[in-house]
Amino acid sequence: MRMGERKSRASGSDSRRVSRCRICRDRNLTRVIDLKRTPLANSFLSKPNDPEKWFPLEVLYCNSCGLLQLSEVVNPNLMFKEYPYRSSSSNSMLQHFRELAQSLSSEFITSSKQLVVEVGSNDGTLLSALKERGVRVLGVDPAANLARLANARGVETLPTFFDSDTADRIRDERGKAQVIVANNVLAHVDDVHEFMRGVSSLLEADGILSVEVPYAGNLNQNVEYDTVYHEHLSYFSVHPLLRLFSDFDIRLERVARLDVHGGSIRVTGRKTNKKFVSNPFVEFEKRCGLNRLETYQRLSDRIEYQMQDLRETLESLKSEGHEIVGYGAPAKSTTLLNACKIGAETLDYVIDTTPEKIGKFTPGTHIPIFRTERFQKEQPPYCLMLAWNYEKEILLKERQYTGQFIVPIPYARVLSRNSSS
């Protein structure tokens, strides 16, 4: 039995198994990476010993499509009614959506009576910004407890999920949306066509879709085997995303690259009935091999040396009697810890700066969250840096660390001491 699973497992009504890929509908699908059982990703424990519920943590790919997608899809209600992770919580994500506000709002917002609706809008981050601009707003959100604290900031948000009733409503009771904004949501969907059909109905003709989501070329480029957790049921390519929008008439127009979550896909899409054309970068993920098989399957051969070279890397150190902590507990950390094993034998504590997780453990592995003034006042030796998509900002706030950062991805490698100076 693994570490932490002595508690209980998933009941069959808790997720189900997945036969047909979610954009074709198709039953082709073949296992790629399979990191065995592991706990939702932002289920803290508030004492090492409550019960928890495992699933299995498996990607499928899509030999019609190619989406990349996982076996199991855990009920919704389980992971997103209450969420620890706030947009506002990491400086650069703040940045990213005031860039991303001034964008929207110059780009495809003429008026001041025109609508943007954020979905799966946190604490209402990107939507205050778009508001200081004078747009008019309106969030959808699931997560109950992020709905009061955007509401509280003014930043109106229904908290339920998005669908196509909801979309009904809002269209009946304040109009079509000019921009519907959805952030590393669509990965989150299981009916991702019932999704579109909302979009369809609340969007204007003409009007805007922008979606983030983290990018399968990004996970395959550089390992990040932790990206992969049960809230994310999809893993994008664009391909997949044309197929999808074109189904409807949403024309894909755009794609940027972007650094957040450690690599994303930014797709901007209008809704016209005119011919919907290929986008270049289609044919740049096919010279990457995106849509084959083979690629993926070797994906899973070089998970498994980067996660027994990070094994090494710590074992190596706790041998020589280091003491090694955990920078961040981002829901990326739940995976990594558990497929690597990494439990309190190895990491004394983790840090992080998010209320919702300080006092609490990790899922699985069990060690305690403290708040960053520890680490800050006790300059452990060893850190393992989880939240390694904020490097550049962590070295720059912990630039008086006297120790040494350890980077798990792309590969394990520990920084010199300088590199945060």
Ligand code: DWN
The other form holds:
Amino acid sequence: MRMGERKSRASGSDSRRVSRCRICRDRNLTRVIDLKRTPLANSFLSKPNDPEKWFPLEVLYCNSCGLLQLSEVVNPNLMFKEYPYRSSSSNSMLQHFRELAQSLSSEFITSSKQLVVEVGSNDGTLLSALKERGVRVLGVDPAANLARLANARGVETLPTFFDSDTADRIRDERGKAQVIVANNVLAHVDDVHEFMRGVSSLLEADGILSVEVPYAGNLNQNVEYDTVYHEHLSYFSVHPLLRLFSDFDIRLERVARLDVHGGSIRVTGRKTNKKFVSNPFVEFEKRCGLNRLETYQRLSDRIEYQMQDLRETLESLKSEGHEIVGYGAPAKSTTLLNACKIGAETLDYVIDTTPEKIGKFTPGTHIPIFRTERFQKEQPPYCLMLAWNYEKEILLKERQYTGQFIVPIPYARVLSRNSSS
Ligand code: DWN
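Right, and the form predicted together with the named molecule of this protein, after the form predicted on its own?
Time for the whole complex; same chain goes first.
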């Protein structure tokens, strides 16, 4: 039992063990990362002693197609039916989606009759920007709370998971889609073949699929172990994606590296029955060793070192009597805090801007979450930047902060006062 895991253990129906690779179906899977049992990343508690479910958090490497994937698949109904994460929760992501709307509409949409469908459309941030450009849009998102937010802002959103049935219903009622967007969604999908069957069925003959996923290259390069949590079933590199796309007549045409979420890739594919060619990115990944088991076995050792280093950094500050708080309550902080065994004995509180998180307690570690204003008023001497992927935005926003930020990834750094790292 882990610290805090005094509550109900998950019942069998809440999850299943993986025995075959999600993409190539091979059984030759090797465990490369083990972050032990953790609670669900976005299961914030109303009261600190509310029951919570814990699950193993292990990453497997497929020795056949190279996909990194979790060993345990948690029932998506436990994670996505009410969802506390909003795409609009940072200026960085608002700007990111405005730019994406501009590029999608200018490059792929030639008529207001053409349809853009976003799977995992969240609160409608991207589709709202596309709609402002006169694009016909439709959202699909299983989170009832987010679908309500999107519909209230005029972005029609179906509150359901995406699969071939949903795709056929959309096609029959509204016609085929010229563009399907899936940002930070494919990594969350267990049956990716069913997902791609729906994409292929819904897309026009020359339709475009635009997918953003956290990149396994960044996970490896920056030791981003906290981006491993139960919502993220897969950790993609281009090589396995190329194979998945081609299995469903989607030719991968472009790979772009993005800074968002600790480093992501945007892969753009076009539906076609033409012959496929490999992508130069696959050669880049071979040079980086992303297609080799030993790369991720080494990553596991680097993760253990970084977690210990962070623990020691915080313990040293606490032993000197300093107060430390947390900045942001991202999903990734659930992994970081629970895997590193950092709890309320270390962080006095965490702050966040998300209405659904304020007043709640962090999963597993039960640290209270307050508004940012408390941090700005109290000016605690140290602040662990749990939302480290927004370092620049936070440092700019908190330039009046008189204390010192501690940035945990890629390694524990204590920033000097009023400085960028
Ligand atoms: O895949 C996913 C990624 C894309 O988004 C989802 N499964 C879940 C979610 O992951 P996350 O929660 O780690 O995402 P963020 O965007 O890193 O979360 C940042 C958190 O920090 C939010 O709760 C908002 C908060 N925040 C804040 O309190 N003050 C963020 C900024 C920039 C701030 O100034």
